[in-house]
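First comes one chain, alone, set out as structure tokens in the form predicted alone.
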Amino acid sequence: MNDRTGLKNRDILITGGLGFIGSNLAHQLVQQDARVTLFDARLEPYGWNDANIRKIKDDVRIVTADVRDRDMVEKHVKGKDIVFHLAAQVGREISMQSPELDTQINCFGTLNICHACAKHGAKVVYAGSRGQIGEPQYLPVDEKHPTLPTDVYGINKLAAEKYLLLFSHIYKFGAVSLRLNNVYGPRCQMHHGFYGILNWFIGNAMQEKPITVYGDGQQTRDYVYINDVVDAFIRVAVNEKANQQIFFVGSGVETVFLDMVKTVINAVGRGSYVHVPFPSERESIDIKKFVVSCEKLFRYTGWRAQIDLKTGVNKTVEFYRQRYSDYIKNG
């Protein structure tokens, strides 16, 4: 296979490996003939899926372990170029529930990341969340933006970003932090809505239950595809220049909450959605309006969402038609 990126032979471990992000940077990096280890820890309620990586399962090495287990991880980080680091308790509303869980997954799993890749050298390209920002302040959203998070998750992300970024500048490994947006596309969980809450919908509109939209539903994203958010990882991956860097990854379009869910009802070609009143938990963590920039991650790399919402939407739910059981427990 033609090799356009220089990952070719080179070894690569992809922490929460058998997740959404995970498993499909896994697909790409195996037609790019990289050697590639996934290593997850299987926990529930998040995304892991063993049909996640189905048709790639025998060109992969998968490892079931925990990056809070210091001894594990830095077993499979040996011996490694490239670390993605996608490994996270991921749930906005569980980390105000269980601050200590996501702290323990978030924070001290980074830091045995850290102390890994300061011993044996890896690259670490780290999944960051739009929540490390809280409120915007001003729109797009760059990386000069002050970062005041809203809820604990968004606190220890922006913590575990800051454990790396001064441990590869202390130990000279490279790292970078692309601060994400709302991912959706193939291979998301569909169970509940603690996150990935596109695909949520889908699955609803697909089994014909109501969609939730909380108050008016005028908040607004940027809702960013997975093959593009795929590209980006390996972009800063193989870019010396993106070292010691932090990227925001988004569509850079500001998509209207209610918006989003009427394209994925035509989508479907059924379903419906109901207004409810904000749950006062989630009112009280919820973000207005975001849409970022990504002028900064072009300038570095070249790269820009290709898929648009309407695109991006047509192709995930026609993916989850032909792996319906798959993806829809009780389907």
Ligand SMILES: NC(=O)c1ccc[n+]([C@@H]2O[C@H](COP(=O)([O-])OP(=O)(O)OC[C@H]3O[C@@H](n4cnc5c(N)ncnc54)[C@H](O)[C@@H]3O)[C@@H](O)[C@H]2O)c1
Second form
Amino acid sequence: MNDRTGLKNRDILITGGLGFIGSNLAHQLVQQDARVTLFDARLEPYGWNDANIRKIKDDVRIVTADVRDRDMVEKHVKGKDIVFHLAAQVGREISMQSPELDTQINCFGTLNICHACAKHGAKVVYAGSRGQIGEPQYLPVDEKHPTLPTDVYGINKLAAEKYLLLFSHIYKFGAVSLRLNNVYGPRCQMHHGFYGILNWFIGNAMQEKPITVYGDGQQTRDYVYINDVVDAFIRVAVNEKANQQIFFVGSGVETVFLDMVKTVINAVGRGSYVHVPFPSERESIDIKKFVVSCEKLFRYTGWRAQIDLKTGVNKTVEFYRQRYSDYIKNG
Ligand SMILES: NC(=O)c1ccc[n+]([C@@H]2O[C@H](COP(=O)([O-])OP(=O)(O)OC[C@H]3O[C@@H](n4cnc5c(N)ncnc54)[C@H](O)[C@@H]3O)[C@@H](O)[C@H]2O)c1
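The block above covers the form predicted alone; next, return the form predicted together with the named molecule.
What follows is the whole complex; the chain from before opens it.
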């Protein structure tokens, strides 16, 4: 975390700031004495939770507003030094059922950020996704890999990234895209498995509900711990060289899905799993193998993931043991 300098008294907006990644980022920024505003529409079924920011609620400003509202976006981007743009429709299957909703939030919402930053000059750090790639043509995936998304979410996350980079180039404000892999850790919602599957499984195991594994569970993913992700956001935010760049953020470790499930069950100390056939709507958008190279992010910022899967899952389980009623409401 050596690059963390210069955030004291900086004015910062986090869209999606009540959610999983946004609230963890807010904790770090408050620790660094930044002036933080959280902008969140509190939409269902996403991961906003007042418990996410309980410890810092008196240290941040909270605005309940929607990124689709251009006036509200402009009003709150004005005067900010940095905007972390995390508000999104996050479910891949939801994006297939409601492509218009996904487009409104992920594309139109991001265009509102583009207009506001063009006018007021704030730097944007955008939460992109591995979903922008589709089924890899080679591994590990790097920033030169072609983008062939397999769902509407991936298409719109890619379009939004392109809007931001285009506007930043033309209107001369800083913009960086971090294409995130499967992020897990404290403060992720546990009510459904539309996304944040590892956390969802921790919730299942804690409640002794069997974990459902689609197919043989041999698909692979790159799981990255939230503290490492927050570190990446902060490093690129304070690094001028990162402007106009795209970076992957992952652990760089290819993990078999079933091994992740076993790691969860071991960490919780109970739980079980069952194999079920892939639902067709899921199978058609599912990716077989995925892992990224983060060499580019390392070259620019010195960032590398620090927390391995076993350590990260243990830390996450410990957090939810202490905060069970905040996150597993029906428990
Ligand atoms: N968690 C992951 O594994 C992962 C992986 C890749 C990319 N991402 C990206 O990271 C970002 C944050 O994801 P997260 O995991 O923290 O999800 P989350 O659901 O926990 O947080 C998203 C937040 O955005 C808010 N939001 C949704 N639509 C909004 C709107 N129209 N206006 C204002 N607020 C709105 C929600 O209320 C929620 O609090 C998203 O952009 C997501 O696409 C996450």
